[in-house]
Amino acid sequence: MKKIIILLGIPGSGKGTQAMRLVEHYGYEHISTGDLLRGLQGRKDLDQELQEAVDTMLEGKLVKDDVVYRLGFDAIRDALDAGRGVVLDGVVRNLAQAERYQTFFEELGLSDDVQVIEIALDDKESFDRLKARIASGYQSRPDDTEEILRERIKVQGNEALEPIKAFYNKHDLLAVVDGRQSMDAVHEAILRIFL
C-alpha cells in the first residue's frame, strides 16, 4: 500500500468526501491545505505570512505556494513520523507545487510510495454541484457565493489542471476515476487502484 495518495479534481468533485473514506479505510492522515488554512481563522498569534494566507483563502484566491509548503510538509512529516499514511486533498493546485511536492517525496525517499487520483469531473458540473450545496446548507463553506465559486473553478478548474495531470502522467503515477458516479461507486474504484 502506498503511503502518500494526492487525491486531484476540481472544486465540487469530492474529493474531500473521498479522502475522510480513505482515511477511514486505511486509517491514514487527511492533510487539506484548505482544512489547514481555516484551521487558522481567528487565531491572533499568526505571523503576517500566515495571516495574509488566510486574508486570500476567504477571497477565493489562491494561496502562495511558501505557505502551501509549510503548512503541507509539517503536517505529512507529523504523520509520517507518527506511523501513518497520509491522504492529501486539494494540497497540490499547479505545477510547481506538483514538482515542489515530488520533490519532498524524493528528499523523504518515498517516490515509489505515491499514488495520484484524479476524480474527473467538467468545469459546468462543478458549478451546479457547488450552487446546489449553497440552496441546500450542505457542506456549503462559509466562504462560498456564485462569484466565489465562478472564481474557484476559474482558478482551480481543469484548464488549471491539465499541466498537473500531464506531470503526474509522465511520472507514472495518475489513475482517473469518473466523479459522475455516486460516492459509494467512487469509493469503489477508487480501491480498486490499490488491488
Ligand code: AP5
Contents of the next structure:
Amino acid sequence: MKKIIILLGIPGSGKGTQAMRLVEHYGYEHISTGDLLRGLQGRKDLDQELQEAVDTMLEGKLVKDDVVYRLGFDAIRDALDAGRGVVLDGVVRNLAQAERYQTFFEELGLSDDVQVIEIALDDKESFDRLKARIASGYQSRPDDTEEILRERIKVQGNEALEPIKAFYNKHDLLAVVDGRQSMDAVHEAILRIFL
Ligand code: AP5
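Starting from the form predicted on its own shown above, please give the structure in the form predicted in complex with this ligand.
Now the complete complex, all chains and molecules, led by this one.
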C-alpha cells in the first residue's frame, strides 16, 4: 500500500468527500490545503504572507506556491513521523507544485510510495454541484459564493489540470476515476486501484 495518496481534481470533483473515506478506510491523515487555509481565517497572529494567502483563497485564486509548501510539508512530515500515510486533498494544483512535491518525496526516500488519483469531472458538472451545495446551505464555506465559485472554476478548472496530469503520466503515477458516479462507486473505484 502506498503511503502517499494525492487526490487531483477540479473544485467540486469530490476530493474532500473521497479523502475522508480513504482516511477512514486506511487510517491515514487527511491533509487539505484548503482546510488549512480556512483554519487561518480570522486569526490575528498571521504574518503578511499568510494573511495574503487567506485573502487570495477568499478570491477563489491560487495562493502562492511557497505558502502551500509551508503548510503542506510540515503537515506531511508530522504524519509520516507518526507512522501514518497521508491523503493529500488539493495539495497539488499547478505544475510547479507537482514537481516540487515529487522532489520532496524523493528527498524523503518515498518517490516509489506515491499514487496520484484524478477524480475526473467536467467544469459544468462541478459548477452545478457546488452551486447546489451553496443553495442547500449545508457545509457553508467562505469561498462558496456563486461569484467566487465562477473564479475558482475559471482558474482551477480542467484546463489548469492538464499540465499536472501530463507530469504525473510521464512518471507513470496517475490513475483516473470517473467522478460522475455515486460517492460509493467512486470510493470503490479508488480502492480497486490499490488491489
Ligand atoms: P479547497 O478547499 O480544496 O477547495 P476546492 O478544490 O474548490 O474543493 P472543494 O472542497 O470545493 O471540492 P472537492 O473537490 O473537495 O469536492 P467535495 O468533496 O467538497 O481549496 C480552497 C481554496 O484554497 C482554493 O480555491 C485555493 O484558493 C486555495 N488552495 C488550496 N490548495 C491550494 C494549492 N495547492 N495551491 C494554491 N491554492 C490552494 O464535493 C463537492 C460537493 O459535491 C459536495 O457538496 C459533495 O457532497 C458533493 N459530491 C461529492 N462527490 C459527489 C458525487 N460522487 N456525486 C454527487 N455529489 C458529490
